[in-house]
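Take a look at this one chain, the form predicted on its own, written out in structure tokens.
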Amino acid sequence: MTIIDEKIKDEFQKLPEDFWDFKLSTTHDLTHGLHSYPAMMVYPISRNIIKIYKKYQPIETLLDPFMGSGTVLVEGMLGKIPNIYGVDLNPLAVLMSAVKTTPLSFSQLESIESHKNSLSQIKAQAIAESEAFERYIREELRLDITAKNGWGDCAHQYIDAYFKSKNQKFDCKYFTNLGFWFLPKIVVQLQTIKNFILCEEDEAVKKFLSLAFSETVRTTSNTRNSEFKLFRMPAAKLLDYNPNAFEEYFKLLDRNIEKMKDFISCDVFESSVHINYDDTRALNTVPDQSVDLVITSPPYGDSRTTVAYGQFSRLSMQWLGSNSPISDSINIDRALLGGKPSRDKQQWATLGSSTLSETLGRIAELDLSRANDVFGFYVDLDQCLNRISAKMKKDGYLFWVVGNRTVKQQILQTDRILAEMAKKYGLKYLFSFGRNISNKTMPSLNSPSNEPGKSAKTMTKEIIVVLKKE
């Protein structure tokens, strides 16, 4: 270690043991709170890393290669870092991060107020029309809105027939099982709101409106909103469910406007922020040897059995579609790390981590298929390490916030595995420190086996692994 390395290490390690827990901190201040997202990092983690690191090293360029909701990027702006890069494979994360890191002018905020006023003028009529359609579905056709069939899988047919009979044109965004996830009146209300958003010419304003619309889609859907995976609420509850998309949308817009005003009051116009839809296994949108500092929190494992980013984002993507910054043409959970298992047991030792090889062997004794699933995730993570290393300047630092999950009662020590794999790419392990997860936005239970009815407690601790590009 160099003298600077020793000073940085000492600065971090002399902090109180519970310093990084941030028990009283939230994920919702400023533009951090514009939209919910699974497993959001509490922002004081990256804020304090940046603050401490800047004491010893200048930061010209910051990268989060798994940017998710954009927490690190926003904190980079608040830290006055000149160049900031963020990439993600989830189109909703790209939209979210773009909106959170784009300060709006007062004239743009006024445009949003005008949008609200225009929509308010037709609100009463639109709600009346949506409720008439709901009565048509429930009372005239006597369709069971809780069933998978009928309204559940053929909503588009009933919508077309109804509005054709009224001599009205109603262009709706159709997708599979639209009626399964949304009440009849909510489909009409959401489409009405979306049509107004599409009329907005300012792209930054349109994205801001689209993000509030995305949250509205989720909160007025038939999903159990306490979970990130897609589960519909019970039939009995659904029959009495009475959301109002207009009220929800206006409430979210008002909240987000205030958060944006707070954000721009922080003088965040100095940074050049680059948000890209990119695969970190390729990382083509970040220049080589350009990055001074990486702060990131990669997925804990494959999305099917850990945090279901794709399921969380699916309904928003389906509604926003190709006329928005996101597309519904990919299966996110399969595209993300670990989406495809590796079937070659002979390759287990090739990643350079003895810890991983030994753990895979123990898992394979119980379930070879699960061992292959796990290996597939670390193959992808290894590719990411390779590409991230190529983007780092010499002596650049990397802070990885990782969790050690359990598979088949075997603990996957991702902190050690990461350090071992990184070595072959010129990334030297310096030190680690831990934190208790207090307010991180993630479920208390998940399904590590991905089998219905089988769940386990999620991890309660994270380790921050510090690496350096040699």
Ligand SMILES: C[S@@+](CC[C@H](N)C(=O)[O-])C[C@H]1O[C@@H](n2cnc3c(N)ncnc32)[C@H](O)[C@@H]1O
The other form holds:
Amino acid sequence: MTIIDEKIKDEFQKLPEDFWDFKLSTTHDLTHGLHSYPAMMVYPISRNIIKIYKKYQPIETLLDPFMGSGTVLVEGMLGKIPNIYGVDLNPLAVLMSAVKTTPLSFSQLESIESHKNSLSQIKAQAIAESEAFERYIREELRLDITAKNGWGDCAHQYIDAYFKSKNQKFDCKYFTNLGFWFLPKIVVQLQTIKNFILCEEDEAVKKFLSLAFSETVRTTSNTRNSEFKLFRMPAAKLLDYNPNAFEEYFKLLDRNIEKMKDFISCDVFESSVHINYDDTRALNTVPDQSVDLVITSPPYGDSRTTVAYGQFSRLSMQWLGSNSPISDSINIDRALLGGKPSRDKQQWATLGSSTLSETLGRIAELDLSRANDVFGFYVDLDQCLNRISAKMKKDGYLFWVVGNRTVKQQILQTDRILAEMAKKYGLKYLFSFGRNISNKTMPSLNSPSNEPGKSAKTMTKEIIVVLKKE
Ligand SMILES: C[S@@+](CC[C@H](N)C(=O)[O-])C[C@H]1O[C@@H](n2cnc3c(N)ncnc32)[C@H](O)[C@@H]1O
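Requested next: the structure of the form predicted in complex with this ligand (the form predicted on its own having been shown above).
What follows is the entire complex, opening with the chain shown before.
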């Protein structure tokens, strides 16, 4: 360790034990709060890392290789870091991060106000039309809007027939099980709003509107919004469910405009921000040997048994359309870290982590297939470490916020596994510190069985592992 390393370590380790808990902080200030996202990082973590690190080493370039909703990138802008890179394989995360890191001009904010005004002018009529359509479905056709079949799987046929019979053209975005996830009137309301968004010519404004629309899709869908996985409300609740997409969209737009104004007032125009849809196992969008500082929180494990980012994003992406090669959630979740299990037990030792090999051995005694699933995740994480290392400048630092989850009652010590795997790529372990998770926006209970309501206790602590590129 150099003298600087010692000083940095000292400063971090002198802090009170509960310093990193940030019990009273929210995740919603400024543009952080423009859209919900699973497992968002509590922003004072990155804010304080940047503040402390900057005292000892200059930061020209910051990277978050698992940017998610863009928390670290926004903090990089507030910390006035000149170059900022962010990467994610979830198209909704890419949209979110782009909007959160794009300060809008006064005239762009005015365009948003005029969008709101034009939409307000047709609101009453559009709601009346959507309600007439809902009456047609429920009362004239007597369809059960809670059934999987009928409205659930053939919504497009009913919409086409209804609007044709009225000699009206209604361009609707159709996707599988549209009616299962949305009430008839909400489909009409959402499509009407979307058509207005599509008229917007300024790309940054269109993305800003699309993000409020995406949250509207979530809050007016038939999903239980308290869960990140896609589970529908019980039928009885659905019959009385009465959302209003216009009210919701206007409310979210107003909230987001205020958050954007707060962000602009922080004077954040100095950074050059590069947001990319990329796979961190490749990381082709970040120049080699360019990064001084990485702050990141990778997924805790595969999407199927931990956080299903694809499922969380699916309805939004289906409404918005995505220009990525992966457009549905099943593919997104399979494409993310750990999406494909690794079947070769012989490979377990090859990642260079004895902690991982020993833990896999214990899991395999109980369930070999589960051990292979777990190994698949670390194979991917290892590949990311390799690519991230190639992007680092010599002496650059990496702060990894990780959680140690339990599989088959065996604790996967990701903090140790990460440090052990990183060594072979010239990333040296320096020190680590812990934090209690008190208000991170992820469930402290997850559903490994994929059944609604069934949950198992997961981690309540995170560990921040500090590595250095040699
Ligand atoms: C814990 S979340 C990051 C949350 C983020 N710190 C925030 O505050 O919103 C992990 C992210 O890693 C992304 N991810 C998973 N596998 C990936 C891969 N192979 N390449 C790029 N991103 C990936 C997921 O889509 C998810 O957005």
